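As structure tokens, one chain now follows by itself in the form predicted alone.
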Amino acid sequence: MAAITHSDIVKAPKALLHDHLDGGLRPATILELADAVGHRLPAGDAEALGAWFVASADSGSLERYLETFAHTVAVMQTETGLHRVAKECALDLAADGVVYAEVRYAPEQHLERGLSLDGVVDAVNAGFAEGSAEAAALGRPIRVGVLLTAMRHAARSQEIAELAVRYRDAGVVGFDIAGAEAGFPPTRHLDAFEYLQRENFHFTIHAGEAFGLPSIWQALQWCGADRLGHGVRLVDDITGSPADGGAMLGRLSAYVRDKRIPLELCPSSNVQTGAAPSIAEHPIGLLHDLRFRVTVNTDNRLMSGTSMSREMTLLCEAFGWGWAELRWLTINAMKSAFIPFDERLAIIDEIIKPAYAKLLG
């Protein structure tokens, strides 16, 4: 059978959890924002500031990726700004074949010039749906949910998650805390998720990324969460692989195992910063072969130079994947996103399993 190729991968569908709204700007338009906010940017042309913004995130270090976001998140303070990114996400996600996506983002980070909290969620929101309309009249139509994430070096959970749940019948589908995980432990949040928990309201927290299992174990067991943002560094309870005759899961892999709790692995992003030594060596690939929940996703776009079909390449490529482990991955993503669960089926029924059908011939 002829390898996969990154263009046959773009028209396949697919579904992304775990995507960064101000990690997915086009350089182009961080050009036009900056200067009509008066921000200085670290190059003066697209191609160029491309080319920093992935150069300067490909450190090793979860803090120095961070830092990249200085530059977008001064271009969206906005109410143009802010519909502007989202309605280009929109678009963007739609032409790789993306079919469903939950974008998130920080309210809490786009307040500088004046807009409040409910003014941004209002602006990304109608962002969300020009592109969205945008796109299905162009052929590619997508579902576009909401997480709002609250900043875990911050204090303002609680009232990200009263926001999110007021907005939850109007395209927030979930929340979420990011931000660098040392020192910033999920437990400082208990509030806001006990919270969310008496709201029946979905959420995933960043988890061992950078920190490890003892990350992961407080997002479960004191936390709730439903998802682990990442959970890359799971494998660190887990010895030994099916290849070398068998593997041991520690108590909390075979828990996360056990429970089908989805992980939301963004092999790119996990090598930038130093969660993983290389695509190949991702244990995106072990996780896959004893059948954790397993989704891909992009992360930050534009700080990793990637896309949804990119990172599906680089997997094909790296363990020889097909279109079975492709269309295994984004049924992981579907049964795992935060809409209801009618809605998840009908995706996965009428969009995803008749269009992998005919690629599996």
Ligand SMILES: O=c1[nH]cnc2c1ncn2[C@@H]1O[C@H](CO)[C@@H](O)[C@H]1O
Contents of the next structure:
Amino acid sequence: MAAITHSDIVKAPKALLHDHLDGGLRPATILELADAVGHRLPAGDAEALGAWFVASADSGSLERYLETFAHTVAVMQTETGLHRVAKECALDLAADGVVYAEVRYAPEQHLERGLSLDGVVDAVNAGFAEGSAEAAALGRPIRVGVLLTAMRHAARSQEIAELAVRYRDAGVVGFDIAGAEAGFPPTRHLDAFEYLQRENFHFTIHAGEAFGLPSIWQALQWCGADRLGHGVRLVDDITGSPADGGAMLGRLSAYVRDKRIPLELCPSSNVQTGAAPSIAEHPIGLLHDLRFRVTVNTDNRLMSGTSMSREMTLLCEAFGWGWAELRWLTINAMKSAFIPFDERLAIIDEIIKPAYAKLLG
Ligand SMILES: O=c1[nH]cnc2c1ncn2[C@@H]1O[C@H](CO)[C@@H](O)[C@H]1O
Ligand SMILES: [Zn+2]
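Could the form predicted together with the named molecule be given as well, to go with the form predicted alone?
In what comes next, the whole complex appears, and the chain from above leads the way.
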């Protein structure tokens, strides 16, 4: 069978669990919104601005990568700006063939021009609703669930956790913490995580990206995370490989595999921040071979100049993967989603399995 191409992959249904709303804006939209609010940008046309984001994020350091968000967050401070960005996010993901997406952002970063936390969530939700309706009318249905993020260096996690629970029946399906990892362990936010567990709510934690095993261990064993945002450094707890006579899993990596804890891996983003040397050397190959619950994600489409289909294309090229692996990744993601079980199953049985059955021939 001929190698599958990017345009083949666009047509296949995909599920995405880790995508930042403020990391996925269209460059042209940033230019227009910046003009409206008087924000100065580092480039004056859409192509140059898109290239600026990718080049600046390509820094080898998570901290420097995160500095680029100043320019997206700056134009997401009004109801109009947030609504438009969310609407375009749903449309862009749907056009790429994503049928289910969990998109995250930190409401506390969008209060600079007087919006309330509730006002931010309402504006984003309205944008997603409009974008999803338009995508469906174009024959590209998508379901978007929202994750509310608290910034790990700040001190508003309890408030954001309560906000997420308040909106649980209005589109918010989970909670997350993000931002610089070194020096900001997840246990700083233990109260918020304990509150969420008491509320029977779902959460993931960015862990094991810029910092290693202690961060992953805390996220799981102190905070009770349902999934790991990245978790790529888990390979520090694995020695050897199946190819050279067997891999040895340490206690933590064995626990993660035994419990089927989903890993939200983001290959291109990891290469940019220095968490992985290249796509071909990305630990996703090993984690796949060892049958961890691996999912593939975009993280920040703008900063990585990427999409779900592009990430999957890169993996097919690097590891010789085909439809069988893409089906596995997609079902893994859908099984790990934060929406109710029966709704996950419906997407798997009615959309994903029939489409991949045809592709597998
Ligand atoms: O890969 C990442 N690791 C840690 N934090 C991140 C990453 N990508 C984005 N953000 C942070 O999450 C905030 C809310 O969406 C963004 O503003 C950015 O600071
Ligand atoms: Zn992320």
